[in-house]
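In the block that follows, a single chain appears as structure tokens, in the form predicted on its own.
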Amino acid sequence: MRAERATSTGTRPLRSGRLKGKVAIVTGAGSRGPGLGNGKAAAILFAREGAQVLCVDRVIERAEETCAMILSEDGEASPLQADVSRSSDCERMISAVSERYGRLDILHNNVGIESRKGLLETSEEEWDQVLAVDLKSMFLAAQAAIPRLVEAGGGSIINVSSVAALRAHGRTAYAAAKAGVIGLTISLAGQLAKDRIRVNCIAPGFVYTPMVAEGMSAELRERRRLAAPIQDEGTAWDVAWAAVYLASDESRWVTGQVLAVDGGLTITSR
């Protein structure tokens, strides 16, 4: 079952239900190109293990894709368009989700963009803009759920961050906003706990999505294959299955964390 699981959305899978009752929200809920996103994939998990799921993308077309794989499978989920780096947007998904489904136990904050420029070629227009989305997007759409988490007695927060935030990394501005990622995770975690509030963080290695894809050289894809101690190419569903246990209440005692998914990278000292 296990194989199953890390390689096919196309075959019907065992459930677990180890999020029956909950629901979620995932940001960035679809792919911005052929093949599975970490939000595409999470969303389509989180429906598997029994979550109904609010898919959040600032292109429709990209969640009611997500939708669709989730529905075709008989599990529950809707679409929203939102920007979730704008106040007004994470408003209106926190009260989308309240008017579909009553209630919310998970946040996940996946949406995010690349930055690859070092520090003498970023422009301030694109650190702004990497900073706004892969930052504050999460600091906004956190601000908005809480009070609806308060209702439900508690519930998970999972920031998507990067091991570019935990190593010497040449994109300036990406690597920046992932390690605040880090810190608003582990600030939220001190803040929320009292509430019964996990707060934790994904940092994923080199995972092959159709972000990253974008550009990328075979040589390359190979090189970042054999990177790690693990030498298997990560894929949307290594991250994904880390969201459902932080989203799960078998991670209840776990807040504050960062859990890294790179197949060993961030032990090395290459």
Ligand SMILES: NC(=O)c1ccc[n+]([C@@H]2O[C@H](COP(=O)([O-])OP(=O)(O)OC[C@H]3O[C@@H](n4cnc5c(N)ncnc54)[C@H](O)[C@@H]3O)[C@@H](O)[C@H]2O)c1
Contents of the next structure:
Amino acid sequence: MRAERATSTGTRPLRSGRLKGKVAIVTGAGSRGPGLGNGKAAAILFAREGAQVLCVDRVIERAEETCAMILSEDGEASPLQADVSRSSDCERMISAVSERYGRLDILHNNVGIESRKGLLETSEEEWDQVLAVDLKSMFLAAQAAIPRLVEAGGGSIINVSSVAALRAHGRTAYAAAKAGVIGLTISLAGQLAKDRIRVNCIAPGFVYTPMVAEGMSAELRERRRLAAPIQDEGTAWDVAWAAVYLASDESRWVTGQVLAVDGGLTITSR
Ligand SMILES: NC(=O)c1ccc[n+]([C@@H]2O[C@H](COP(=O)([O-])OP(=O)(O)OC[C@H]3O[C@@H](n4cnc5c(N)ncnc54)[C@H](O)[C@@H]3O)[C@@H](O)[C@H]2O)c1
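Having seen the form predicted on its own, I'd like the form predicted in complex with the named molecule now, please.
Time for the whole complex; same chain goes first.
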């Protein structure tokens, strides 16, 4: 197999086998629109690095699209329809990974929906929905995955938060859920270290993905690009490379951490 150099865009297959022999679940492995979401990019890079990947999405066609991309590169992946905000679906997801691949090493809790509303505009229904998908799903998926991770002799759980949890961006329910993801990460890291299960968190900055592209003006896109000290637009590949590191044994001594992948946004004083 030809070894190729990593690029920031991730467009060239890299096959250095950093995840060889591992089995991963990626939740929200599809993208809600044309282009590349964080889950889709992570699933592709995990497979390029040698993992077998269960691509989970509420919308099966989205998971299937990601799998098709992986299979076209000779990677190993299969799709599963599941709504990870429901405990029964999380249990089914873990049964599926055991049946199809016989083990579990990596749980990438990527799923998330956005709410851009401020305090007074956020309804109770929207609050409940965002908290269920963005936070409760990670608790339920981790709970269901633990027996399989313990069986594997340890593993890695990666939870996707957001810089919205760390900065005042005015998105009430989303910020609260994403801050909860950080608390959950630290709590689980402390509880699970004895089982060699590491739990870390990625806080992406202003990444241009289908989730945020919907209805975004060219002017706002440019303002987002210029907001961080590194004035390149962040992509799903940037977030996915962080996930590869946290999923691999290279991070074997790293747990309970929040890795901001944000072009330096969170170090600014604005
Ligand atoms: N794009 C950004 O700027 C940005 C910034 C910070 C954090 N994030 C986070 O990155 C993660 C992925 O975002 P994205 O931009 O790739 O989103 P996306 O909407 O493109 O993809 C998310 C996928 O999750 C699926 N999904 C939604 N609810 C689900 C559920 N209950 N069960 C299973 N699947 C479900 C959707 O069908 C979709 O395919 C989210 O957690 C998001 O909050 C994104």
